[in-house]
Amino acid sequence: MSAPYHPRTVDRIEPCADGLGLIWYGSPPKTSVSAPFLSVPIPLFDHRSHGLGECWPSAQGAVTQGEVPGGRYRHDDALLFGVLEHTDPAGQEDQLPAASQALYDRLFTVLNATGFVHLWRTWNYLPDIHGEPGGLERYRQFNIGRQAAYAAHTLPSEQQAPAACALGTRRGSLQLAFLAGKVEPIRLENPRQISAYHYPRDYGPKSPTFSRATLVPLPHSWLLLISGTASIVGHESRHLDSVRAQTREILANLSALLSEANARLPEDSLGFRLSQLQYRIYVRHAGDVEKIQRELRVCLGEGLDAHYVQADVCRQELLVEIEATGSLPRS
């Protein structure tokens, strides 16, 4: 039986030179690779390294590379990974919706041209996510453009929305990384939460476009891609004054998602476990890292595969967001 497919954490970018691509956090690396590569300008809370990358290796077959304006992509027979950047007009009124729509238009052009038409996962990073040029928060402006791109390509949110996250950076440009395939994923929702694409207009003129998680049946693996998950029940933020309580609420949401994922697996499958996932933890305030670590150790034990970075979560009252990836072998 082949080992299950999953991303690899690297402290240098060279080991990913032959992979499909990578997302890098922390200090920008001093070397470069030809693989699609996104350097996200957010600090890393890891004293062992100035930077860490999430490398998506090749899964099956020969690797092919392509370019589009502002981005690159690579694919093998099973997966496609790509990165796109748009010079982000931070602070300019009414510019971000057009920028985010243009970025997603290019993404869908890549998918249609390559035949990897099923979008599994996106990572979105935008500077000054809570700024309000023209009186509308930039994250809400971003959602207008993202949903406009889905509508232009006649992609209904409920049937096509990938797992996703959207985090704020303090500088840089609008950035997007994405993972896609020829196999349609199983899109998962959390019974504890209202689907993001059904949020009321209290959260902006257009709802966010993502699923809570996607479960992908690869040839030798089940790949679980969990969206950025926060302390939200229904559609409301919870525990506004406690990062420890927010962390516990997130774990309850992740547990509910794992139950949904495991219910889709064959009966003889081992099932996903919280303690065995790979985690990226976005923390708003540096002083909260140790509190979050303590809650995770109490709930999930020692030795978690977890990395902490500093970023602004999409709602100003939320202090922490956690995304996760899991993999299991298929018979």
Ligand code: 3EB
Second form
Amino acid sequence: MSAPYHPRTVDRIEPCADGLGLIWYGSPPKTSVSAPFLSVPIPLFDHRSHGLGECWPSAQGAVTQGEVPGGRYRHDDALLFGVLEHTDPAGQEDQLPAASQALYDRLFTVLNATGFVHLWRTWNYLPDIHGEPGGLERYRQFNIGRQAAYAAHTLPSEQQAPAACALGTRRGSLQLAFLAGKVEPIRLENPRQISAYHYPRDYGPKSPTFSRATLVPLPHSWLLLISGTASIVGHESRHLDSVRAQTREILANLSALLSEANARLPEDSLGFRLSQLQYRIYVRHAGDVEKIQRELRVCLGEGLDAHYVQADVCRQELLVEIEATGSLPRS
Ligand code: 3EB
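Would you generate the structure of this protein in the form predicted together with ligand 3EB, following the form predicted on its own above?
Then the entire complex follows, led off by the chain already shown.
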């Protein structure tokens, strides 16, 4: 049997030309592809390369491509990958709730037009995430618009919430990548954490709309899409003074999530293991990379499939956030 479906890490964009699309981190590539393509302006920590991409290959059947203002998407028979960037004239983004709602409106337009109506995963990148124009932090403004779009297009947001991440970039505009499909994902929550869509109002007037992970049955694979995971227990940030302790708390959160995922697999299936996921690690301070690396090596061993990028995690006190993808064969 062939390897289960999973994203490919690429150090050039050309190998993804026939894929569904890619998200690129680090220095922007010098060339381009017609596949949906998001270049996220955040530095990559890697001694081998200045930039690196996560390519979502085609899984099954012929590939179809489409466009909407500010975005592109491709799908095959099994999954759809798309990207959207806020393109309105400069200054408009001051109206961040409206801008993020408009971007998500367009996302739902794509889903409805293609019939890939189940949203599995979103990646949200937002410049100056901690800025407070008009007295409300930009991340919180973004949440207002995102939640309004979910409310307008779907059932109550928690019933539709995809896995997600939301990170601060240094420049550029609001960017969004997404994965969707024709099958409903199994949405997972973390028993150690309050669901983000039930966070108390202390974290903003409208709560973030995401699930802790989604588990997707693809034709021959289980695909596990784990949201950005931080050192949060209940709804509170933990270990404000220690990036090592935050990293360990994240591993406890990821471990709890894997238990939830594995409980949903058939009994004769292999389980997801922490040491076999593909990781992206968002680090607030460049000087913390080695401490985080050491902690992960101690807990999960050598040879982890992981790369580190510099980004602002959406609560000021959080120093690191980890997202992951898992895949297993499905009979
Ligand atoms: C948290 O758990 C940390 O707003 O889409 C993680 C994943 C976080 C996704 C989002 C935010 C988001 O609340 C931050």
